[in-house]
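One chain is shown next in structure tokens, namely the form predicted on its own.
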Amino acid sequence: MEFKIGAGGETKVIFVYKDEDLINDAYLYAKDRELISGKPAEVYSAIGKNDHVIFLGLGDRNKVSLEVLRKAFHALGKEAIKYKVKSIAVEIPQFEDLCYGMTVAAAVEGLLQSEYSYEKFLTEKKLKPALEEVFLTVAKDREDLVTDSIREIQNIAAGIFTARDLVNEPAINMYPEVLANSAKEELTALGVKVEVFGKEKIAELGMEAFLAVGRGSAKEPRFIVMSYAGNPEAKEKIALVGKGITYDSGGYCLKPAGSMKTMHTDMAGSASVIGVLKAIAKSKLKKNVVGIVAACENMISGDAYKTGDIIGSMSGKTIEVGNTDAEGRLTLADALWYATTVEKADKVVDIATLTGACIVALGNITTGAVTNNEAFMKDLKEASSMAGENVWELPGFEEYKELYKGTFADLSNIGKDGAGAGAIIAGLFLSEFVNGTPWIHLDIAGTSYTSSEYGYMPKGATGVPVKTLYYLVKGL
């Protein structure tokens, strides 16, 4: 799909708005039999020998925001694939309290977005794009502006989409080795350096949390460090950590066979974090990042970690294993560690499908956040509104840290008995291996995968919350 500027296109769009009429044949036609009203992201096509136009509902002219105008351009998509639409004429408007670069991006994601499939196993292709050209009509003075914009979200939602290929991709194609080298063949030519660690290396550094969990897998574990200096004269360095369980049976706590169906999922945190530094590196921010992921499979063996087990990690602190589907926040202790011990990071995000309970909690429509630092959260708010990506934080209170200390090791890996608040106490297990440096959590449990299409979101991974991150660090 290509975007350009001007006047051209065989089918012209024209947006409807609610309780607003227009003077066009076409939609009273439509409008009299019911056809269309003006609500968001309806279409109608009226498309023959003499129409050659798409009407496109936005609601109340007063109320359209980039969420809007991003499910009303996948409609547009979408229908354009339909009536195997080859190339559309867009007027875009100027919305009152909208950055009209952000208006012409929330449109042109939602383009992008209608023509994503994954559909890698299937011998027959159900989509089949169509739309070649989009012509934009833009605001006069405004075309760099605009093809700046066009070019940032082009960049984001490739990010977006080989975050939902990894995640999309089964676990007998997708373990740690494969990962890592996923993330040097997506990230390396864009100027990325990938470092990827071996066993040797991780059990040398300490991180014997990690090796715990992964132990039961036949797949050796891989530990990998990706750098981006956007900014060499800079010294703040934001670290993005994502959880890499390429495979979660549940080890020994073995999950009920439905559970399981979907936990080559359990690496989205890091599909996220590979998907986010694409999308930092094509679009040259000027920021210094580096995306850690601790990678490995939690099976069963002779050899698996088990219930009672008392382990270490690169802090020194040392667990007790309560539940080893509890496995995610091991290995991330320790990649947090190394993230602001090692890597110093001023700023870290750890990104992660963590908790059922975050599932309980907010369902599949937002992320669940826990932080130490309330202004690093106001940022995170802020780019997650300008996404579409709906966060909430959840309580910190000093009080949950009590239900999660150990009996005979510093920590338990689960909750006391009867606790409940499984999302926060995760979330704040975490924090004691931060090393005081502003943090946050989301919990992407819910939101990283669906079972269904909702908006312009598809049936399987989401992406989420790759955008989120993107804006997150550009506005840093």
Ligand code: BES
Second form
Amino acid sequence: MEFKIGAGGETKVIFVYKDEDLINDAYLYAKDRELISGKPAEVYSAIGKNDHVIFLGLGDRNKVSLEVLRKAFHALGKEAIKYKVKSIAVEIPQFEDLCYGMTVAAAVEGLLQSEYSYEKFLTEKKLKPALEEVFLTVAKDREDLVTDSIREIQNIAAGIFTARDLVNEPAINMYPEVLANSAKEELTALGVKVEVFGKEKIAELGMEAFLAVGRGSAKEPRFIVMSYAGNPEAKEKIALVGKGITYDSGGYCLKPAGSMKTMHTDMAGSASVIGVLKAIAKSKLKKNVVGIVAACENMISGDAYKTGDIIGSMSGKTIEVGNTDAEGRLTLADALWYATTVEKADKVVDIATLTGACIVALGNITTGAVTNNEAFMKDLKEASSMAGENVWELPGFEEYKELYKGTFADLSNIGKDGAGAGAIIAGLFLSEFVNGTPWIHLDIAGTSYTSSEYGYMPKGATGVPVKTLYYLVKGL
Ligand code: BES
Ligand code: MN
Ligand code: ZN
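Please show me the structure of the same protein in the form predicted in complex with the ligand, now that we have looked at it in the form predicted on its own.
Whole complex next, starting from this chain.
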């Protein structure tokens, strides 16, 4: 799909707003028959041999948001596929309260999103992209702004789609070594330095918690460090630490079959880190970012870690294993310690499919967040609202920190009996390993994957929260 500024295109797109009539024959025909009402993301095609028009509903004119635009243009893209429309012409208006560049980006994103589908293993493809050209009419003095916005959202979409592809890949193909190679393939050519540590180096660094989780697998762990120096003059650096469990069987605390089925997606946090680094590097943001992933599989074998085990960690803190299925926080403990001590990042965000409890609390449409720094959280919330990716902060009151104290070790990897608050306790456990650095934890157990399509999300991996992370880094 190519975007061009100016007139052209075989099919014209006309916006319909709620309670606003148009003077147009095809519109009046459809309106009379109740085929158009102007509600958001509604589409109606009037396609004849010589006269092609697609009407696109945007709802109340003064309630048009970036999300409304993304969803509407996604529906438009799907309609273009249905009618095999090769080119369209759209005039992008200025909506009150919306930045013009973001308006264009939202429209373009919706169209790009309509052409994503994970079909690698289908012998006959279901989705057949149709749109070749999109002509955008914009005010003359805004052409440069629009050109930049289009390029930027194309980069972001590329990052989102990479993250989705990595997550959707079955675990039989996607294990730590492959994840590390994928990071190299996606990022090296863009100027991101990718270093990969094997088992010996990981042991040398003292990452005992990470190693314990990976012990049961025939596939060796990998520690992946991805450095992007977009502003070498500055010393500020943000670390993005992604959970990289390429398969979570639960270990000896084995998951039931139904819960295990999608556990190849337990590396969605790491995929979002690789995805956003791709977007950041392609857009050449003038920021310093380090992506960090402790990748391993949580499996069963004669050598696997067990409940009751007491393990060390790179930080020196000892941890009792109350449940081998609470593995993510163990791998992240060492990754966060590395990020904040060896890399000396001055801000850190971890992104993890960490708890089923977060899905119970917030469902599939909101990411849960825990922080030790409210000012940083404010930045993240702003970024998430620009991105249209919901984030909700969970409370981090001191009292919760009593609930993961160990009996024979410093800490326990699960909450005390009956403690509840699983998503908060898991989050705060991680705060013990950030060395006092401003930190935000994002629990994407619910939001990184969907079993049914909604809005502009396809079935399977969603790529959340690549967009939020991008706007967060850009805004720092
Ligand atoms: N990877 C899971 C969390 C998860 C659940 C992600 C559902 C996506 C969908 C995590 O490692 C896990 O198993 N967490 C346990 C923690 C518990 C043992 C304290 C959970 O949520 O049940
Ligand atoms: Mn688990
Ligand atoms: Zn897990």
